[in-house]
Amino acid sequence: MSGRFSAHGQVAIVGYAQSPVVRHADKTLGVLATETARQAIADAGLEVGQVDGFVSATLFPTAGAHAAEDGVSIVTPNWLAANLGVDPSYAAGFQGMGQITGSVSMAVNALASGAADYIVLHRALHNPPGRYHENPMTQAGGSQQWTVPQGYFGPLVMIALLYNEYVQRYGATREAMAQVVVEARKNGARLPWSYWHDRPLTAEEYLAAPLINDPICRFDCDIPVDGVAAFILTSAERARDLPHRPVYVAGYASGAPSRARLPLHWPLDDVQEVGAAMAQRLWASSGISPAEVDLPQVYDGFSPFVYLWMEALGLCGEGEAHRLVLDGGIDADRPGTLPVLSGGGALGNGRMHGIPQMLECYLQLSGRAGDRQRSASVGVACHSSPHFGGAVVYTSEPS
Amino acid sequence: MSELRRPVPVPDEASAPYWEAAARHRLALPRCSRCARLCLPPSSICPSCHSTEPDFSWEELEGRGQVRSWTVIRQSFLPGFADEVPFVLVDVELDVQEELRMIARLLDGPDAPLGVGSRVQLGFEDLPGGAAVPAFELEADS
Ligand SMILES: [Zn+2]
């Protein structure tokens, strides 16, 4: 990759739909996805028959003993196309980390190359019956032999080690993290589709929660849900004829750690080093500088990622995010702050992966945020960790 | 009491020497014959020099190191650990090679004084059936 992305401003989001985010939907995930996709297509002013591209990521992010079944616990692009009655010219799934930003990059590439004209990008997330991560295994082979026999299991432990490294290095407190989670839940409480609609959290409630894997408590983790979101993407040229104001993709980047690690081991140095390189590629590809971003939407599936993304994007110095947060620096209701969780994030919506970040960028930059409307023209939507996931820069103007 | 037992490791061709050594309470790691670097977990390609013919030789090591991070597990998603909580997991950088990290239990318990840089040495937990899992203990004089 060198210099500005040649598809800069050439692809736009032109419509969307977001299902209610609930603990357990009263219909199958496949039905929810099909209905949500139809809604998004109609929202973009299109007919189902005009859509010729399908992109998604199907990771079922549970460590538990749950099967991934198409149409039930996951929904692949091909499944969705078939159930909408479309024979697509392009259908593909993203396999890496940063499922939402990675899916966007595939959709952009397909549209910019002419492989498809109108793409449905969807994400369907499922909360299976029973405990989400619980796994009754009594034997550990393959990659799990390096973690499971010593009780090192599931994503919380991975995040706990990473977060404690941050806490020890920079002196971050639970009081600061309480402000992160309170901010996410405050903004999520204002979203009619959110699982946490009308249910904000207080700092006292956060601080009273027992630790699960020190220093992580349950409020640091997004809650597993059933939910589907779909976006329609097309070329900037086609977007001009559609009803809503387009939101353009200026560039994207993803992280790619080269150092071999144990499974589930995300040391802080890796996150910072590889994350900084990812951010450099992001700014180079988009032709945007961090100072121009007025709508940063950081990933928060686990709350420590808020600090790590703020720092990776250069919104503050390394190790400084927790202090900025403690000083009210991410309060989206105060002028002059960094509204990094104005869309509620995953903590304020439910486990929708990077959808809340992308959706907030779309709603605000297209002027469709209703009474939450902010004045913003450059958004960044992040997903997963800065060193494994990625970010997309969105703009309200094509260049 | 949990009815499920703690998960035991299932060795494979690449990992058999590691678990065989562990059962004898020794730490063995593969060393690349091309670049002389150790790796964990064992791999078919050397993660340091990327040779596809690393001709690894297994070497027994002392297993001392320093704590880089830790967490106290108060709730486990593995039912087989229900009777073990709370327990401590430590992320340890081994002295023998920069950035060679192991994650294992700290046998001193959740109240042991811990900090970044705390010195630890290898210990082992015996599991039913003859397997043993590497763990760490705080060095006596640290
Ligand atoms: Zn080598």
Second form
Amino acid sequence: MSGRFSAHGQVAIVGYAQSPVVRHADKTLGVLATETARQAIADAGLEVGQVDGFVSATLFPTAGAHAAEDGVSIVTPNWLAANLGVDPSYAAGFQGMGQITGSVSMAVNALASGAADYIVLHRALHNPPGRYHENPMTQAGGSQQWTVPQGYFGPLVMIALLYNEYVQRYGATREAMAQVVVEARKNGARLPWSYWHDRPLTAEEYLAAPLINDPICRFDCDIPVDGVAAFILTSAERARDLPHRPVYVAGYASGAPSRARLPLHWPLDDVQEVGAAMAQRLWASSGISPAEVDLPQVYDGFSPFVYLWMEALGLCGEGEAHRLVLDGGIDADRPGTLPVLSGGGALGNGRMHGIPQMLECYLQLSGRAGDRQRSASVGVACHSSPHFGGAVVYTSEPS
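Alt. form predicted on its own, vs. the form predicted together with its partner chain above:
No partners, no molecules, just the chain.
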């Protein structure tokens, strides 16, 4: 993509619904998704029959041997449409690591091209019984034969290796990371749908937690949950006739590794190099600079992602995020800071992928955040790693 995105400000979010985020829901994921989609459609002032587009991403983010069963552990766009009784004009699923930002890009393109008039974008996350990342393998083939026998398996070791590079290169401390996790839990504890509602965390509790993969402890990881969120997107023109203030998509960008690596090998240099290039495309496509963003929402499925996204987006210098955090620079309750976790993120809500970031941008920019309402006009919502995910710029005005 070169230059400003041609669909800049032409597509808007006009409604939403968020289910309670719980460890194990008392209903199947398909039922939860259907109910949540109906609530989002009603919130947008629409009838189910008016919806003609469905978009999602169905990656089941576990390294274990759990089955992906439509309507039970995943919910595809076509499954949701069928169970709402809709024969859609457009139904598509994003395949990749940045599931939320990728889904947004597909929905925006479909609406801008006229493939659909009203789109339900949903994400359904499932927490299966048993250990989430339990490894039942008795032998390993392919690239895993070089890593699994040594215990290098699953995303936790991947992020621990990456974070160790950051710690050794820039001198980051656990005391600084404690402030990241405390901030996420503080803000998530304020949300009625959050798994961590009314359950903030102290720095002392974080620092007392045993390490799982040095320097990562369990509080550095988002907790697996059952939960569904749904958003309604339509054209800016149609949005004017709907009940809520629209939030416009100004641009988006994604990143992809530039070098061949083993699947779980994410060197810090790769993340920084590709993340910087991704951010350049993001600002060019949206026509917005980092200095104009007053609601950055960075991804935090693992706490070190907060540093990586802040630096990739240009919110601070390379290697400086941990110092900014330690100085209180992301405290959402202090004026003049970067409220990068004001929506609680994944650490403050549960493993909802990039949904908390997208939802916070929508709620704040549409003026629907209630007691938490901030003064903001430009938001950025991120998902996954800067070199393997993406970001979307949202605005309260169409241009």
